[in-house]
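The chain below stands alone and is given in structure tokens; this is the form predicted on its own.
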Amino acid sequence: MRFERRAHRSTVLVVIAPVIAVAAALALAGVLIALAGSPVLTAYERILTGAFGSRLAATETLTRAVPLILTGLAAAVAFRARLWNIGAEGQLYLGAIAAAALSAELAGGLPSILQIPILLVAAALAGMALLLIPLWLRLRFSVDEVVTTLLLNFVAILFVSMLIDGVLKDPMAFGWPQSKPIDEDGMLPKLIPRSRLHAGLLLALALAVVVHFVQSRTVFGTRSRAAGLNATAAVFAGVPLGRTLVQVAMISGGLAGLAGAVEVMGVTSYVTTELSPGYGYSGIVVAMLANLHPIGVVLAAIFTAAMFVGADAMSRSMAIPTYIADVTVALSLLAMLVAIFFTQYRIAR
């Protein structure tokens, strides 16, 4: 028995791979729920109800999905070009603090129609800048960007912590380390009254469509895919590899920076070191579950958000640890990696 690369990957196989991966992850997680002494089907029913069973639950799930869509897109764009951006968490925080600082110090007082775009652009530029550093180290000194992007996460979060404990500390926070709040005119409008769901969802969906168009219908998209498939062959074919990777890094880092901006401008209104429960790392899982497809990222982000939100409801009603959601998402990633492998290879005698 041996593994043999498939001459052609069928569209059906590529589409059903994520479905099989999620089903396998749910089945494996069900074993853990059963070992905890709880009925599996009831537990999954509580997760589904907790994520979509009411207006509040559905809006909370979609609110949680917004930063996951953006960080998932950031990872998908970079990974497709074999730029291993593990630093979306740090880029998210840098984008959030850039938006908060600009609103508090410079843009405050501007009308919403001007202030919101300015803050979003500033956040995107901050995320870009952070990713361009490890890319420069890779292009100039062949430094592995997996290590540099990962370590820069901690540098970025510590930098944000220094700012919110110093020059950007909110004097009205009673000593709590948080940034000055976003100006009221800099907050994203709510999509549904009396909910936390904000216009960042529309922005995330629009960007998913734009990224899909760019990757599938433009010269840059073809170049980035070529760089990811075989960098040496791409250079031989005339692809400007360095310039293409710089453009990929700007898009990927910008998307991650936007994730921080929409979270602080749409939900919290201020920055703390607890702003993200790991959206940057979860975005990698989302991208892999989507097989790096931008539209698939939206569905994978909603699934991941539903697991996190629904697991909270399940835990309260059935006394099952909420960590089951983390386990299910992790199992989904592992199952997806196996599924992707079998879309590329088959077992031959």
The other form holds:
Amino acid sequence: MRFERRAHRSTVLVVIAPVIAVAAALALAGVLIALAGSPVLTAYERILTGAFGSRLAATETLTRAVPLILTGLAAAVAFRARLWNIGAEGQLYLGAIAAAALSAELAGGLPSILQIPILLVAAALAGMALLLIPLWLRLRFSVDEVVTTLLLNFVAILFVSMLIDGVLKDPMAFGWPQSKPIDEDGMLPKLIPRSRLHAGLLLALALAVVVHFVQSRTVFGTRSRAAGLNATAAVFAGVPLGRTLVQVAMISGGLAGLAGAVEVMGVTSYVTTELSPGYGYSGIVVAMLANLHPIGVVLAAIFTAAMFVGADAMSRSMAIPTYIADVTVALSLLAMLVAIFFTQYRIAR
Amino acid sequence: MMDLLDVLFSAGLWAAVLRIATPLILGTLGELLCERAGILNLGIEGIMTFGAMIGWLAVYNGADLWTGMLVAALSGAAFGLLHSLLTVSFGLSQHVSGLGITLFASSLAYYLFRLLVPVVGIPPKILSFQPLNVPGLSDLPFIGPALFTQTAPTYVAMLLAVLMGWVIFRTPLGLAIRMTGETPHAAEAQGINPTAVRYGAVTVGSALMATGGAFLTLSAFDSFIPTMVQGRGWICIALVVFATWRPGRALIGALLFAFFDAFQIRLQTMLTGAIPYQLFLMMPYVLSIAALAATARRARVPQALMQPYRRGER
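Could I have the structure of this protein in the form predicted together with the partner chain, to go alongside the form predicted on its own above?
In what comes next, the whole complex appears, and the chain from above leads the way.
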């Protein structure tokens, strides 16, 4: 079988590629559900109603989507410039702990209007700082950032574990290792009463629009794209590669740090090492499903969140492990890769 | 200070070094083979997890230990084929494809484990590999308990490092693999099929990674616990750079790394309470990053690493 490059990429193909990929992933996951001896269609139906079937289910899905939009944007911004930031998980944890620490130790007592922005900025800075280390290693020692960002995830989570078991440990938590809680005025307001949905959703949506604007309408956006398409050519064209990558890293790390902040300021109010069920890694899938487009990230994040929330609900009534959601999400990433390939190539006759 | 020396000269430390090193040796050799042919395989973490699960599951269901290893290897080969399809045939991003395989393989491992093994309080156990008694050598004072009380897969892993060094540097096959990783176009001009070489290297390399994972559940421990691979795959990728893509140095690097790890575990028990245990647990990851920073610039990367090869396309 040989492939030839398509003369031009049809927009229709690019838009339906993720739909086809998700359908393929769901079909493959169906095989695994059948393997568990359960009726496949009933399982899908329960996933769907579990994710959107009621007011509570829908708000729960959107709540889950908030950190995924932010980590998805973090991955999309970085990958577009070929900065392989696989460290969103660690950046998320540092962001969360920065917000919790600041609220508990310093900013507590400040009115919401001051405290919330301060905590968010601190979280973004913490995320940035963690990504600037591997970027510095890349620029200074030509160390590939994939491995260093991955390894730093483990370091960051252990660091958080050390803090919540030590100086930041909540004395009121009956000995459990969890951080002191965010001050009441530091918590994000709820969007809908009697649900967990919080204002972090608005922040995430606004940031998706801002990122889209920055990438498509500014010099920086063009430079980061050029750096990703062909770094050597970009340098010849006068793109300051180092500076552009530092800016990309600050945005990407900052977004991942914010993901941690909104999760702790919107949902949990304190940090444990179970804060994130892999939001950082799922963000990569979200970004790829969106074909790195910031607005697409929002839709992909809602799909991913729906899979997780729906599978949780489904497994309560059927003998199918909730891991089916992780499998489906991973499969949709692989299927999406193939789908993107076929938007660019076709089978030669 | 005396305590430290006691630790250094205890046979237990050195026995632990070899035990800790084994999965790293197997994983590093597997990754090295892929990268020598020009393919970065970030699927390693997931492939090791899946190998650990499926090897254990086979033995749990009555297979013998070596069959368990074989089952793990076959599962690794299957993921290797998938990675080859995506990165060699389709020429897709090796980073994203590898990460996708890691996410897929590890979540599939957890799914199948939950589905096929009843949930109980204590994870079920198997009878793992027992230490091999090497006649004559195992009875030597100090050296015997330090170096010759390992299980069979450990010795196999070390022999494999030597064997791979020989294949890569001393055989026509090794030359074909290296050429494909350096300049696939030139390899093709010499009558080598770069696509076939890459498929072979990635498949065999992935099989090796999976056996590294299976060592964890069939020899080092006797049960499967999700997340037990704990970033060992990523450490292997760092070790490949540290080893400058040479199997012999990969062996040395894995042993050196395992030495620090075994030493920090003992230090941790000596200094309980004085220093948070998390600082010790960070050591392997920090060490890997430091090793990368120290070697990356000097390392001679295979020139076609991460470059897809399409016939007739530049």
